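Single chain ahead, by itself, as structure tokens, in the form predicted alone.
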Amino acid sequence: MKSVNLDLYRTMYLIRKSEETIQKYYAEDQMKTPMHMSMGEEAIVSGVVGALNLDDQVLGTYRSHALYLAKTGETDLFFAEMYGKVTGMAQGKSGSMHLSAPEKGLLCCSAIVASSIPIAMGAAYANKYQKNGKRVAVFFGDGATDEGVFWETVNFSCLKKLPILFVCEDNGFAVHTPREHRHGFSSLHKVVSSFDCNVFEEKSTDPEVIYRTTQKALSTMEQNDKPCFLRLHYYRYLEHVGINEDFDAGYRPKGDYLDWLKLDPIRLQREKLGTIGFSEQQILELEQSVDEQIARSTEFAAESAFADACELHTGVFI
């Protein structure tokens, strides 16, 4: 388990430092894409993806940085895409919100709320039909549970007993609107439990806890041949879209943020590494390797060319 803890920390540190780098350079206005940042949710993505097999498939939302980095571990294509360069994973055309890496199992991310959920169901159906053993995990915010397609997908997935994990990254808000102003029921957990699926809920910011919860979910799904719903709580550190805080908007008090910051997943996991036998030097060497990787990638992105105009007509369905 020690190696798993180190891997979880490396993934979270990669996500956090990549986004801090975006914050550092975004004001230069060379990254034209809107940014939906992942700060605060690193433990969820790292824990779930860490528990999956390499060939398992994932899909996500417009808040896609963490999922892409956790599934691929690479930053060259990532930062080139942020800069809109031809060397990016989509030749600079996807921007921040539509990251994908099908060869690594990240099928797609989408800027339309809940739109990746039925696609994930289709992938899970195909996997079951082909009997290839692949599982699918689809990540979405709690705002997506307000969409009819979420409930339709859960219903069909339960009916067909599909190998799919619904991963609800619940920060309590749909943009600025709290759940109590959106839900005509008291417990999302209880409502989903009325379907024929396995339901798990976790409020910990410890990635190892989420890793183990996901392992349990996958094991349970294999045993009883039912989909899983994971409701995992976190606090979004920054504004809904952008690189800044937004507490002056008045929809959430900064005190809540300060309380969650005491449970910051990066800091807690770093401290844990020290208690299970890793030296400060080992941790620093890991962090330095990630820092150097990101520095090389941002330099690569800045020096890369923009796509030719003809690229506008490639990869277009109609």
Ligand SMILES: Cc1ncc(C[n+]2csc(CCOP(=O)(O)OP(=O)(O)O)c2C)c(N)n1
Given for the second form:
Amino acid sequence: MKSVNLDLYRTMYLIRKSEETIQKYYAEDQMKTPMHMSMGEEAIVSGVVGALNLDDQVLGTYRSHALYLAKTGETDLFFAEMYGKVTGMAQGKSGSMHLSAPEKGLLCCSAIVASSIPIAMGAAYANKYQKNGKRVAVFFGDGATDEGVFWETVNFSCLKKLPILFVCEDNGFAVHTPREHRHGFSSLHKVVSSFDCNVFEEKSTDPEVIYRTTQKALSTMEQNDKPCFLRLHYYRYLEHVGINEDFDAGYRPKGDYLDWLKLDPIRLQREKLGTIGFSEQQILELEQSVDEQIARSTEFAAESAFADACELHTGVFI
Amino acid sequence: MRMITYCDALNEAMIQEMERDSNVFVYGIGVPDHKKIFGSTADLLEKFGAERCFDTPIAEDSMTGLGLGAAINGLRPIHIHIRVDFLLLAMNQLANLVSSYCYGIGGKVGVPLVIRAIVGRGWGQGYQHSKSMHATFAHIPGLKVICPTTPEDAKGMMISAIRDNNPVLIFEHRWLYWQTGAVAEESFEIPLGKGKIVKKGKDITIVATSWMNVEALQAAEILARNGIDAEIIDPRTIAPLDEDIIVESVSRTGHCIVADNDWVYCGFSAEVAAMVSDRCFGKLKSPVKRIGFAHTPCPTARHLENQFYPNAETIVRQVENTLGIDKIDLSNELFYSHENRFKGPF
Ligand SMILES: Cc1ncc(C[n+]2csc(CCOP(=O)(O)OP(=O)(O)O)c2C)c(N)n1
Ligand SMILES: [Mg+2]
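Rather than the form predicted alone that you just supplied, could I have the structure of the form predicted in complex with this ligand?
Below is the whole assembly, all chains and molecules, this chain first.
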């Protein structure tokens, strides 16, 4: 578990630092793409992705900086895409909201709420059909469970016993609308429990806890052939879209944030590394290598060219 | 007359109609939150309470059914989508139910449902936050589709839409929200299905929709400096279309360009071109030309986005081609962009 904890920290540190870098440079107006920041959810994504095999597949939403970075570990294509450069993961055509890396198992991210959930089901269907042993994890917010397509997908996935993990990253809000204003039921995972699937819930910012829960989910799925639903709570640190805080807007009290901040996943995990035997020097070296990676990537992005105008028309079909 | 923004005009129309008729209510994702749909739903919750102004779960299809059900039982719902792209999730209700309800019961009961949807653009909105697609909805019999361009049209047509006993979809371009224009304080209607001559001219007719009217006006100014007098027609309503205003203009000028704020292929511009070739056949001096989005999903990066969207320059170049005149030097023109916003008035 020691090396797993180090890996989890590296992933979370990479995500946090990448987003802090976005915050630092966003005001320069060179990243002309709306930013739905992952800050606060790092433990969930790192834990779940860490427990998956490298060739397992994931799908996400517009809030998927964390998912992209956790699944790929790379930042060159990532930052170049934020800057709209030809060296980006989609030559600047996708921006922050539609990240993907199919060759590394990130099939797609969609900015239409809940719309990648059924695609994950199709991917899982294909994996089962091909008996290739791959699992699919689809990440979505609590708001996505408002949509009928979520329930339709859970139903069919359970019916067909598909190897799929539904990962609900529950921050209690859909934009500014709290759960209580959207749901005519009190416990999401209890409702999902009445489907033929395995249900888990965590309210931890410890990536190791998420990692273990995911491992348990995967092994249960292996044993009983049923999809898994993971409801994982977190607090969104920043505004729905954008790089700033929004506590003055009045729809959520800053006190909640401060409570969660005491359990900030990156800080806690760093402290944990100390207690399980890593020296400060080792941690600093890890951090430094990530810092350098990000610095190289932002430089690469800044120096890269924009795509030729004719690129607009390429890639519509293959 | 008093000057207000397009956004405030929409807001005022809803407030005045809600004061006049207690059956009107407004709902949709984020409608009462502090951002108030870019400000267009400001004060509704405070003035009319939570029964007449409410938030919804993210459930566009079912919430459209709610609108239909409430409308046939005597209420007048206004359902708001912050992007047209999200309205697409309601396509079943719209194309299979809302549009045909009246017809299917022998024309006995109308569906006084208003749907507002905002057309996004710029700052990397990309292919899932920038659709217009008014023609797709106009394709469906039983739906009225409008694209108001000015603050005055926004208010008057919104009021007409609310009073109409049939489903009306309003497509509001986000870049029009900031502009100001003269708008009467009292309530007034601008009839649906009536176009408007935005600028009189004698040399060529430009039929423009929504934001493309802004581009057409800039193009017309540039052309005027170069001796070309373009006429701009804003149909305002996509369905049912005011054919006569277009036919009358093209009959005079003999030339027609359609600048639509949407994709070209199978789009509204094709409808206008077909109608003009039918009704102005002997009077056309050149083929009808069409301008619209590139036939690709909308890219995120700014320089590609600029290639994707037509602008005043695209229109000027087309006019030069159609009229066979020399290329105008545009190197000193400042075109509209996310940073260089159009503030009105027309
Ligand atoms: C179908 C659809 N409807 C509405 C929207 C506008 N919208 C974007 S994000 C969002 C809230 C989603 O909340 P949640 O799923 O909890 O994700 P979070 O942003 O909290 O991560 C809404 C309503 C959308 N993108 N797609
Ligand atoms: Mg949420």
